[in-house]
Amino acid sequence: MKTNYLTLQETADRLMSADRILLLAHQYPDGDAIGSCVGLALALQSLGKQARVMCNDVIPDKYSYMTDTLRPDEFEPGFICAVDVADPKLLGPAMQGFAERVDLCIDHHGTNVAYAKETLLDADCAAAAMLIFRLLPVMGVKLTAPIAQCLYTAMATDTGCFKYGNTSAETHRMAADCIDCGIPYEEINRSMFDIKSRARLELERRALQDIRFYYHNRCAVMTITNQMVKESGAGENDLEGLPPLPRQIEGVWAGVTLREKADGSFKISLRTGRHANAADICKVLGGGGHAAAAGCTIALPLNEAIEKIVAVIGEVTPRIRD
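How about this chain only, in the form predicted in complex with another copy of the chain?
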């Protein structure tokens, strides 16, 4: 399947001439998914269009400060636009009916499978929200506080609050413009990055206790089992933001987090630095993502799942064994 890659102006033209625009977020939506979709929906509504956001999952309460600013439009879609969705599989089961009808995809994943009729892609953007930010002036939309808090949330999410190497000077300048709109960025960041429930702290403590090391301690593997989640009293909201932890350990090139799913398989999150490529590694196992952060699923018992991902890391990154 081929897509037609668009410029920023062409993308704006498509959106400007569309109406009843359905914006699709990926399943397990994070701050970039929601911020980009809601930010774009607000922009489209400000142009007098009908626009709504749909997602396979219920959007977590912590994001309601964004979704609550949206007018609740209901309509038969006239135009379908996926934002931050690299592969139609990621739309999730409930949204598969739209998978082959996506008119436009706005994305920042180098691994985008080009499934939409037309695509705006820039893999150098830290967040899909940066593409939405660039679109605003082209569509003649003013950056307002409700839009700004969406785009800020999205950029902060995908850059680890401007910490990671994907942050660019442009990201900072966009964040500055968002702050100039008077958004409550301190509360947003505290809610996104700092606040932890006591159950979450307990879960972290257990997970860190049992971390396993491979390849001269350059690979660290952390496991979150359903039993650990249950025993710590953690809820679904307490499980976000765990994948960066293993790579925070000194000397670790590849930080792996295995999260047991309901069916007993493991969702793998891989974080790497310049010594290893997470997307390349996860691709071998049928997954994908970015060079520094990628994921896949392994349907094997725990120890075999760990052996598998560790082995693939070693195959794709031979230097890690030296």
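Because the structure is a prediction, the values reported are computed rather than measured. Here, rigid core means the biggest group of C-alpha atoms that superpose within 1.5 Å across both forms. Positions refer to the first chain, counted from 1. First, how it differs from the form predicted on its own.
When the rigid core is held fixed, the Cα atom of Ala18 travels less than 2 angstroms between these two forms.
Once you line up the core between these two forms, the Cα of Asp280 stays within less than 2 Å of where it was. A displacement of less than 2 angstroms separates the C-alpha positions of Leu90 between these two forms, with the rigid core held in common.
Take the protein just shown as the form predicted in complex with another copy of the chain and give its structure as the form predicted on its own.
Next comes a single chain, given without company.
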């Protein structure tokens, strides 16, 4: 399907003329997916529209301060909008029935495969939430505290608390506007970045002690197996935020995290610096994302999956081998 790319005004017009709006987040939802979807749903509900958010996976409890603000609308969808979803495969198996029915996609991934009927896309945005922020005044919606805490969370999580290279002056200005609404930004930052359960620390210990290095220690590979998760006692809430760990090691250009899925395949999360392009690497394996953060799935046994991703990193980034 060839998508029709929209302006902000055209996107606002589509949403304003629609009702019974279903907002879809990607599987393994993160702060941007949840914050952007809930923030937009709150905006639509404030206009008297029915809107709800659906996801393949259970939304972690730590995001309940956002989801609890939504009115629990139930309806047969009249309009389907995917937010922060670059590829319909990322909706997950439970949501695949909607994959070919997406009317609108709002996204900030340059690797978006143009699957929706219409798309609002800006790959220069640090988070999908920035597009939602821009839409609000065009739709005639005031930035309220409940919406602001959603968009702030989304921007903070996708920028590593505003420290990643994707953070722009506009990102900071939007975050400041959210803070001006009186949101508990200190509590949000602590919850998103500082608080860890004992089970999470145990999972990190198990994962880090088996980390592998390649290409003169420029590539670090961390594995999270289902057995590790079980033995640590970690829950779904404890699994988010692990992919940046390998990239934090001094001298690492490419940090890889392999997370075993229920079917035995591995979800690959890649974090890179200026020496490597994560999106280019993951694209070879059927995935995508951003230059510094991307992902894909490899359906191979663990050691073969590691060999595969490491080989592709070396092929796409030959300098890492020198």
